[in-house]
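First comes one chain, alone, set out as structure tokens in the form predicted on its own.
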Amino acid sequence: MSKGGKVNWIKKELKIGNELGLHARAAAKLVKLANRFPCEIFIRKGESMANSKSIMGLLTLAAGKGSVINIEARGEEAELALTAIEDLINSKFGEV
């Protein structure tokens, strides 16, 4: 937390590496993971931004293989959430 009680955003840039990108099953895994954390988590692709706790929001990003996304989190357990999401994305959502 910064001075004045404001909570800073923690940001991380990641690349989608799985063959089908952020499709419905991958997005569902991300939403399920994000909902384990009490913090706010948003994912941005270009000018579009979605709440990571909304599967419909994530699907509107249309993040295909090779897409660069920015994850932004703030609040309680924000760093843990970013690390967990980074692990999920880097593991290609558990897909072969």
Contents of the next structure:
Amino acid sequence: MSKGGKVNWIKKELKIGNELGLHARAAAKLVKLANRFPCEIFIRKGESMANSKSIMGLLTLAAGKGSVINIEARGEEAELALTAIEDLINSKFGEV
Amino acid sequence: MGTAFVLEKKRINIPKYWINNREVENEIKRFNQALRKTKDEFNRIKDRICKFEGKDQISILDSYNMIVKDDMLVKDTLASIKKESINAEWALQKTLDQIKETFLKIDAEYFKERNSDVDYVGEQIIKHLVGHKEELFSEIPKDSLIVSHDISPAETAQLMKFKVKGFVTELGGKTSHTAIISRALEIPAIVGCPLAVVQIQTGNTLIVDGEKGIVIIDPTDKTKKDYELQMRKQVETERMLLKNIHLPAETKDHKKIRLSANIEILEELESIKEHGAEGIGLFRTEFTYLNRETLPDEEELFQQYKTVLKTMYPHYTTIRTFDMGGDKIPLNYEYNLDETNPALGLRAIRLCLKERTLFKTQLRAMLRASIYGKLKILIPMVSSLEELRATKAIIDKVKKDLTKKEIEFDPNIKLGIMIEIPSSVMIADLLAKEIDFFSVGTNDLIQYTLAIDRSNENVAYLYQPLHPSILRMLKMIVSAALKEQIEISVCGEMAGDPLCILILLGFGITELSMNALSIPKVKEIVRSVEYDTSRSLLERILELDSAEEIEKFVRKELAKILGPVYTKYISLS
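With the form predicted on its own already on screen, would you show the form predicted together with the partner chain?
Up next: the whole complex, starting with the chain shown before.
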């Protein structure tokens, strides 16, 4: 995490609200979205942290319904990325 | 109910060895190639599954593709190869073990189970690395019930080819992807049945009740009888479906329609006959080129085409020249076609015109085979007159070469083009002057016209065969064909979709080519309606302004015309 000198991570805390949590399909959606942005985006849940561009990373977070996660982004378009991910999570990944 | 066949998985031996610095590059190359082959294979399976619809199944393969290029997997493996100087298989195995450890630490069952997906993907990559040929299913007797420790979703999709009656696996749960796919393919399956391989032996009589989720080993006579009765009812339904295969496909007022089949592989030939197809309306040839180390030579293609043509004679066989490109690229293809928009890229006839040697080889094989039956040649994805003329020039050249070498071919082979791009619809009148037939590929036509990729779950709902724009396109194509008096057929999924038959009939389309399994029900619909009625209904349909309204109208009219046939085939679709 200590790449480069200046650390200007922007962060956001969110709650996973959809029934199945960050399961395979939701994680896939998140990866696809994250890949559209040039910045680094990590997701932290408790002690564990995952690169949001890695589906396996996201799955190993085991973020079920109600989990609180922290999104951290740094670099070009970091704010845009954060907002987009927030929208996706708040829309419950388009699931009913 | 059937006889059990216990499938032993052959374990792959993973070679482990040290490499020197000069070999590092080569190992990395091998690893990357294996990743690409794995991805290609998943894409092919995805293609197949798309035909059975189901967003869930498609997204599973999407997530597999993501795993293939996942940093956790790729970066770590590459790093191991470089830092530890070990071969790709070993490095990958190490990475997989690490990932597994992470997954096993998870408490939640669902997430823990996802490790099986990673395992499966890893296994596929390793298979490609060691060049393991999958011949797992070649030994399965027809009509057996498969018992196995685990069957991957991809293998499940292949199982249908072997007429397997059902399967039981030890691994897997309700959320297992194998379970989801088996439901889509209507193969009875019990997944997550512990110790099945130990308790069941090949040859045991088994009852697999997919609905109740139970397996009965060597059932008592009474249980057998109960299930036999149930099965007889099912067979009865199937027989009803097949009863009309010998009857002509014609409307009540005797308009003759040709119902032909689409095929991809030779194994389907038998099923075509069983379902009463009158010819092959579309033989997709690209599958012979994919998933293998070397491209097929002329002789191999010739033998294959000869078999199809001979088997189908006196009916004709329409062979489509290879539709590769996009996500279907031969393994050792020298160009890296990593295109951002494969659907709009170098594919089908565009690729043929660029890869002339490859194209000519296929054409020569087709022409040589033509004397063994009735051949029609079909060109995919034509979008302009120039393309068509360039293609015809190549075909003429190949014919001249053959004549010079005194190699025999049928001089009267009909040439046709797929109409599947809006531009070709708009110039259908010009194209029709230069060829013998049109074949409307509705799947691509719908996707290109409505600008949607139906394997993209976000827009899949927009895939609407009954969209007014599609019907208007069909109208243009048909009138161009009528004017030049060329043959016209529909070979996309619309041709096998009960809801579309009335419309296609109304347009005066005389050939529908579809998955052979759909032929009996389409024939029954054709035989229940009058051509005249379909014509006048179509006029009214063309005045409606949305897909939804059209569907409502079609359903209502069909219910009236078909009576009980309607409830049997359409109310559910």
